[in-house]
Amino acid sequence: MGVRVDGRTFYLETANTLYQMKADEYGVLKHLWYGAKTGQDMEYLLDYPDVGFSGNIYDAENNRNYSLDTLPLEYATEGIGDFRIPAVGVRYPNGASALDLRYESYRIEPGKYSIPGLPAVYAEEYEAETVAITLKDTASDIRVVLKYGVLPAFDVITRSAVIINDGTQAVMVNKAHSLCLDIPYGHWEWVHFHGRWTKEREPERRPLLHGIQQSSSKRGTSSHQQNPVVLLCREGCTETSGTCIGAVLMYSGCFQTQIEYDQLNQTRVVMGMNTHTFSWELKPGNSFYTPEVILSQSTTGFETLSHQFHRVIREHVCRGKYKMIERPVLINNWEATYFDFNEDKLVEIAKGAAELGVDMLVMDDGWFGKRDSDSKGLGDWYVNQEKLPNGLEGLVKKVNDLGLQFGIWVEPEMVSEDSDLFRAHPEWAIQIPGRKPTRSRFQLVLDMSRKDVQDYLFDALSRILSSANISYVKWDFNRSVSDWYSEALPAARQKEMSHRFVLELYDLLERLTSAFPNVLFEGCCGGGGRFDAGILYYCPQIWCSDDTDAFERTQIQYGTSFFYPISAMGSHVSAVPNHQTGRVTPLKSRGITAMSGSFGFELDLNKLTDEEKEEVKLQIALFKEYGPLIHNGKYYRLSDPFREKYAIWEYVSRDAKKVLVHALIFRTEPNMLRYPIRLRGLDPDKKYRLREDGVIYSGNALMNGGILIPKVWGDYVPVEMYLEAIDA
């Protein structure tokens, strides 16, 4: 299907790309090519001179042109003469750390491999093919199996590694990256997505510097500050032209992406778990599995690359009932009430929401234990009877009787010192013996690497979800992890804790989503602090950011869209002045921005004017009409909101018959000029009617000449244009 082997040369082919590697005469697995299909063996490009101070493997004898320090390698190791960044490293009982992996065998299997205990892309046998290449160390019984999943129709290749100890003594794995990609050709630029809380995933593009540059997190989550993705592009690459390569790590904890631009102007990318917070004792007969990386490449710019990632994540990472169907329009009470609510207040909010067409009420933080502020109650997952005297069952029934579904907020991985749970099990909180723990938001983190902690959380949350007709769970995580230490691990294995934390989180999510398949789980981490493909395997949507300001959200959602589908982005209309910025934007502007995601509201709808309520009704009706197009169509970035005075984006159905253009004009100029927007993704031979005025345009005209932005008045002004193909 997608894998072909000629001798010891491997061809991994997708619809438009070729990934090629070869086990050479010494058994070294070299990387030959990743790019457009070429129709031939690309080894002819590997012409290397004798480079001073780059040593040669013993087998090569006096062939000074052959050096692991210069050749493009498929999975780089340490300690044997390659002085660039390695992808894997082990330490033996005698303290040595060398690893010399040579080709041993391969196998090809139909379908897509899975990874025990970790999320991974899934596919039917007719959609994918797996090749597993086994490498063995020359001086020990360590083997590494490189696994590649090839999804030809998606232009995607996945990668993971299995490190196997077939020896008689335990070894310490101190680096186990999933991706190693050597690019021996071209000058590349790095598009990096950085940020902070409420300012997530801001793109920053820079030429590579000679040496090592890095994006990483040591925070226990993939973090607000960095994201586990990498995007490399050739100079001059744009949305619609040029070569670019992207990789997404399916991991929700401490990660590391390193890029080295070496002495020969070659580029190496390695990506996986962060070495500062990771090591693993690999006992005889055991295997260690690395998280998966999704890899894709485009020769027609960022837009194509994004479409490839959107489709594979939406269709082959997300799972369950809500994978492809529309999500309910919800109202969340947080910014309406914060902790100050009771059953009566929630029912009043629900009544107002039901009259406007909302589908679901979500009760946020403060419903459990003695949770009247963010300094107590976390971990006590039982109903606060003072706020909810009729319990969850009574409240949910009242909300359901109004025609609304019901959802709740939880933060399972955290504990307050002022809680019954902490008083009963202080050893369950992460803290180093003899040191005072670091507090953040006045809360501590539960040691998720412990099985008894996970079992407690599963039982407690299962009781809650079984106690009433709950349809939705917002799963939050409101601090970074520090003070790494687990009483359940011996001293020599403390650096296993961060990975075990993630494994137990995934196991808990798997247990709960399997036990409650009709519940929509939404990931959250103070907004977008754990927005990654690993969480999307369990939760088909993630709260994109705690910043709900319409202007700011155009930038946050723009950066997020380079890798993640629109259907994954939780986005709400909130009150003004905005609670994060104080900015006042029109209600329609907030609605159009929030439609670029899983739509909902974060305010008290009862406080709106009659005119505003009519606008909300219209927004909900439009979103329910446009939802399938927004979530399952192709998404186009028509402007850069970081550089231009407006944000413009477009959705096009797969058959190119429906087109929706949304825009936010940040600032209106006096004597304003009218600018044409050139649309993309249309059928050039079709005619399209603009709903707003009935004017008919050809697809060719809309893509080459464009359509004029209407004149607007005021700041942060919304624009909406819907076009539909008509019969010729």
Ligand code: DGJ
The other form holds:
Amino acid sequence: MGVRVDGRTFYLETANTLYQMKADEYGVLKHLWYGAKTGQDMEYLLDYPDVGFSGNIYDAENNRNYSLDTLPLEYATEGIGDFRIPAVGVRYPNGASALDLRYESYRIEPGKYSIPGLPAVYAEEYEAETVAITLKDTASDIRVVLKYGVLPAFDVITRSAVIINDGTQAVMVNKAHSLCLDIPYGHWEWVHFHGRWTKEREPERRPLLHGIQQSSSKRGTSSHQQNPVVLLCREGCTETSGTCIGAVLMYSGCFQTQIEYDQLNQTRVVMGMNTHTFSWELKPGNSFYTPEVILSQSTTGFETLSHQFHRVIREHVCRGKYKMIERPVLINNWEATYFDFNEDKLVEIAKGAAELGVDMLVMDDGWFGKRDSDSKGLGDWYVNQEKLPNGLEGLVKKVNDLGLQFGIWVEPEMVSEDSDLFRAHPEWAIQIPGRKPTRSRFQLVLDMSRKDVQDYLFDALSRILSSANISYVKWDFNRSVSDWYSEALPAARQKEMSHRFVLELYDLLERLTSAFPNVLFEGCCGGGGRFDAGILYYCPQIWCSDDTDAFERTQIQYGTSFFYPISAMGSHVSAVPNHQTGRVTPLKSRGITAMSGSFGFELDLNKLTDEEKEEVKLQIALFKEYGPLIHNGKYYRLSDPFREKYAIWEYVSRDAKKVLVHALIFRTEPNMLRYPIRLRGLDPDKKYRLREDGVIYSGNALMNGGILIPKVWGDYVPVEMYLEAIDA
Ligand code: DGJ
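Having seen the form predicted on its own, can you show the form predicted in complex with this ligand?
First the chain shown before, then all remaining chains and molecules of the complex.
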């Protein structure tokens, strides 16, 4: 396992997969294989057809069968006869754009490479190996180093590229994608995750069409509308069988995934920063680093693929004190009060919550400046004395005295026109000279690509975090970015702005999380509009959606779970009728749905009946017991809540001794037929006792025969079954 080089053939082997490429006699780096381990050089599968109208490289002389337009390539370029979609493109001072990359050398190092200024998978030296392959253009002084991180035990390969200008003149990098994956064989289907605000990450599956299909964001964030992941599968792939390949881009800004199904029925996937909002002037002697892509592959369906991504993201992307430990059960006042709160109201909410066992109060939007509504105050990060007469310190002390930790909401990258910050620094808001800026939720976006803006935010946020005993930050972002223009950049470099925005955001997050290592940071973007692996590098959890309806959440969390671990999904129990849908669901259903994430509450618990309060106490106690199983165990999607009348999911501990099944039966029918759910991931030879009635089943019976869903009454009915292995 690990990296092996045979001549000029590279074998990147993980426990169950092989990634293979070869620098051929012309120095072209061909992609040979990404799939199950085969134990051999896969070049024998390559075909060299003369399909006509596909050119031949000059050094192939009169060989009409050697064409870059038909071969699987490791990092495709433009301008030299590969007419498929390129991964990289540069423009020289003379206006030409060709790049002909040929193999130069390689280097293998223990451990996992890192990327300056960008989030990347990290690992101990014994857990990973890095191979760096250097390619050089045949005519210019551009070099590209392709970096691969191999994490054998995780079945994960990472990729990133470095573009280096060794010449004496600047060049313009127009495209610098992180991934180029050619898959010459098979009919593949594409599952992509689309949505909108409050409806994030709905899987949509379809066969590839000839030509180019893409998912992308130009919004300055990874977006609610598309997610920066790719899932390709062979026809017929299911949760438990079939081949699939997944890729996750660790990037929180404008991205682009393009998939081309070409004239020879070959598939190419490229993925990286969106070319619509990107170009970069690469000065002599400088290097450009692309964001990282995490790749994984499975021949046993989506479930295995998800398990691989869950593990690597939880253990090797998320960082900090809260990475592996159970997070506090929090209560957030947003849906309880919106902007209408003051110290007394918050303390009342905290008091009620403390009595029921909650760990932390989070004060949401509205505590600063003149923020009585969403039309003003953003940027004025000092306490609104009318609402909080004793300041943050006074409020936090009262909350702490109740036995609760305290958390706070911020939206640092934004500014309201009605704010002291905007009055002092109108030039910090993004706007194109001579045009009125586009408003969204009444607010403008700060030009994060400016260092002075970042420094201001670091000081302002540090002041808040040092002013009281604050244990948690919810970092929000409530609009898409438009009107891209930065006063700090010359005309020719305006398209650097969107990437610089993300780089400065990462830098700010790095500075703050390092300065305040005990604070838990939760990402947010109007719910799940920036739910990506880049943010998870700084914030181990992200508010999954502004939709808190239990039924809707089963779908949103189902879609999110294909790539992201359960511990990353911010999820709360809220009031009924639900504020987004008007739907009424049982409290217990809201509880088990919120447990499939970082559990918390989003309502005033004082308004519950005594019976409901008892249920809340029970939910918190259960979550304290089940939390480690939910977050460290393996997660199984036992139904598809978009297609079936129920959502059923299961957590199994890594030693297969503890099993928790949760379900929501959406609609009950009269004369209900009972059906068994077949569990997965158990030890077939173990015996398991169902806690609810003490009945004992064998692992084999539970996985092959299943367990009957209890008869239920009503709609959105919760089902909970907990099983534990017993000594035979
Ligand atoms: C959007 C978030 O997702 C909500 O939870 C809340 O924090 C609001 N913003 C506050 O403006």
